[in-house]
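To begin, one chain is listed below as structure tokens, in the form predicted on its own.
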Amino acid sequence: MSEPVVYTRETAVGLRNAIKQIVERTPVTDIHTHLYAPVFGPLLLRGIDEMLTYHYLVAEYFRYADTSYETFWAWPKTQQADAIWKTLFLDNSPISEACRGVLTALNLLGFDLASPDLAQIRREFARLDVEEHVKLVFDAANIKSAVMTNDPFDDVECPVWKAGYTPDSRFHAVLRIDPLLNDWEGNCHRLQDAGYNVYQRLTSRCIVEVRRFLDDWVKRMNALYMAVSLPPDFVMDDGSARACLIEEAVLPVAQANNIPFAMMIGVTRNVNPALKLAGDSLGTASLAPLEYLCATYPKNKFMVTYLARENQHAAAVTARKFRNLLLFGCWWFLNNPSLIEEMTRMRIELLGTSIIPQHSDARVLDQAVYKWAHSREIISRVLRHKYADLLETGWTITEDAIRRDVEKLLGGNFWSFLQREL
């Protein structure tokens, strides 16, 4: 049996490479994505045209192009992708994170970028069947499993579940309930159509039926948690249907099933409606609703990520106060290297390794490759500096300790919080 590798202040040479290798080689549980198991068919977006027409790049394209919104949206997807490729990658250097991400993904998936040919890239993606494509991406990103975002109101997705979904060990389910919480009045008819005796007025009998709906879907999906995206003005003391449903339906069902309620807070929808999905923005939120929920419902488990940079320090401080709260990821507009590094450093300084530093939020399969490649590099760099700080105190670090810490950060904390084993 070999002796454990130990690093001290005097023998720190090699620590950098050890950390990098451990972070790269440790498989990740990607705890929040918009990916789907192959059985969900067209919901699993993949390939170069999906990457190029993703809303990150669409919004950036309109920073340069004088094309009208109406003209762009009338084009077929391949023509949109051609225009974005020419404008963002050929006419301008692709140095934004969204553009660099496409190139990182292509590079790690084996494409030659010395003289890139978009038509050839399309042909090579077209040769991949869905199973080959999933394996290629999961291997390149070193993903052990991905957590989906599952909408029981989606007309394409719902029939797959009702037909008797056969679990795929690579993909775990999450019950996403945005329509229920953010527009009860506009969506309660969907529960009625599904056979639940509900009405716009949230009576006690109606609440019982909403609980039954949630419990049915949690069990049908074997959902790891329930999740919702919330606006920056989200509060719990406004007498709204949303606040009532959270307290009277969501939290009781979550507790009964021993699953967390995950909140992604800070989205401002349709700032520019002409951009469609690319037209959403953000706002700074109050921490008061989160503090109220964690304090009032200590037997419930909560997960949270905020969209505004201005919320990150307060969120980390709040996580120090409540052990039933798991802070996760650098979401959407925060998924930029400078901000990921700032947030990861600050969170580790306040919370040690008791966080989930990142999730991919990938909506296109291939995006997971670049998001994890870029994030692993940042996580390695932050850990290198933090371990170096420890060595300066005279403390010693073993490679086993580094592996333990990295395994927690890349998924172990999530499974422990859920009290489940992968």
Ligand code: RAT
The other form holds:
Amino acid sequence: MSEPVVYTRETAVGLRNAIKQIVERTPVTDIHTHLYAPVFGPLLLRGIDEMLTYHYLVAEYFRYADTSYETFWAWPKTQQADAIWKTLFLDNSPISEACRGVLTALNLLGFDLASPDLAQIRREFARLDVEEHVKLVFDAANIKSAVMTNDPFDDVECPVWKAGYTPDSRFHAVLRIDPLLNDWEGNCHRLQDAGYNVYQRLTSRCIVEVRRFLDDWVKRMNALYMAVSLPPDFVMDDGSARACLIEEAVLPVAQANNIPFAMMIGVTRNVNPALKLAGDSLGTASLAPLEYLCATYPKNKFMVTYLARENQHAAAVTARKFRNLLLFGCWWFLNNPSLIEEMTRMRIELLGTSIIPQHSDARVLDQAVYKWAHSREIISRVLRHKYADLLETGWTITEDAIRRDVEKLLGGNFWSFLQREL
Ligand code: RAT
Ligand code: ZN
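Return the form predicted together with this ligand of this protein as a structure block, the form predicted on its own having already been given.
Whole complex next, starting from this chain.
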């Protein structure tokens, strides 16, 4: 038996490297992505052109370029990617987080960036078959498994599920229900088309059918949780179809299947429709609906992330009050080093290790590499400072304790909240 490695005030130098190594070497469960198992075919985006046309970069491109929106969208994807490369990487320094991310991903995937040749990069990506590519990225990002975002209304996705999906241990499903909750009137007919006896007025018979729909899909997908993104003005006491559906259909089905309901709160969709997917923005939300739900439904489990920086402190305080609430990730516009660091530090100060500090939200396979490289670096730094503070008190830290903490942060907390074994 080897001696346990113990760190004290005197040996603090070794601690830094130990934390870094443990954080890098601990495989992560990426709890919210827009990646898909290879069986979903074209839904799994990958390669340089997809990375360059990521909507985060499209928005940045229009900060500099005077191309009209119509012209840009009419271009084929490679032409869009060429324009973004030229504008954001060659004519300007690629120092925004989304640009830097492309470079980190390329670097860690083995490309030489000293004199980058876009055509050559394209050719090298084109050589990778999908299985090779998934393995390459999961190894480089040290991902154990990724959670997809699955839409039962998607015309490409739905037939794959219906044909009898063969589970892929690298990818888990989530039942995403934005259309149902955010526009019941506009989407009720889609349930009707699928054979559910629903109508616009949410009578108790109709609710039974919505529950049947949700339950069928949770089971078909073996969904780890149900999820929705919500606007900043989301409330539970407005008598809306959404509030009714959450209380009468989503929460009972979630409870019956022992799965959480995840709410991603604060997105204002389409503030600039000309930007398409890049046109969404954000707003500060009220914490009241979350407090109401956690308090009224103690047998339900809630996973929550807010999009506005202004909501982060209150959200962490709310998580102190309710053990059926698990905070996750630095979502979208918060996925920037300065904000990840601030949020992770603050969350750990208020909640210890009982959080999920990050998810990648990757839409393109290769992005997972940079999202995790950048976040791991920050999580290491914050932990280093927190453990150093402990050493100052005379407390000692073992490597096993660090490993335990990091495993919780990078997946353990998620799986124990779900009460599932990976
Ligand atoms: O982060 C993103 O890429 C957004 O476009 C959204 O997908 C968001 O994460 C969401 O899940 O709604
Ligand atoms: Zn997302």
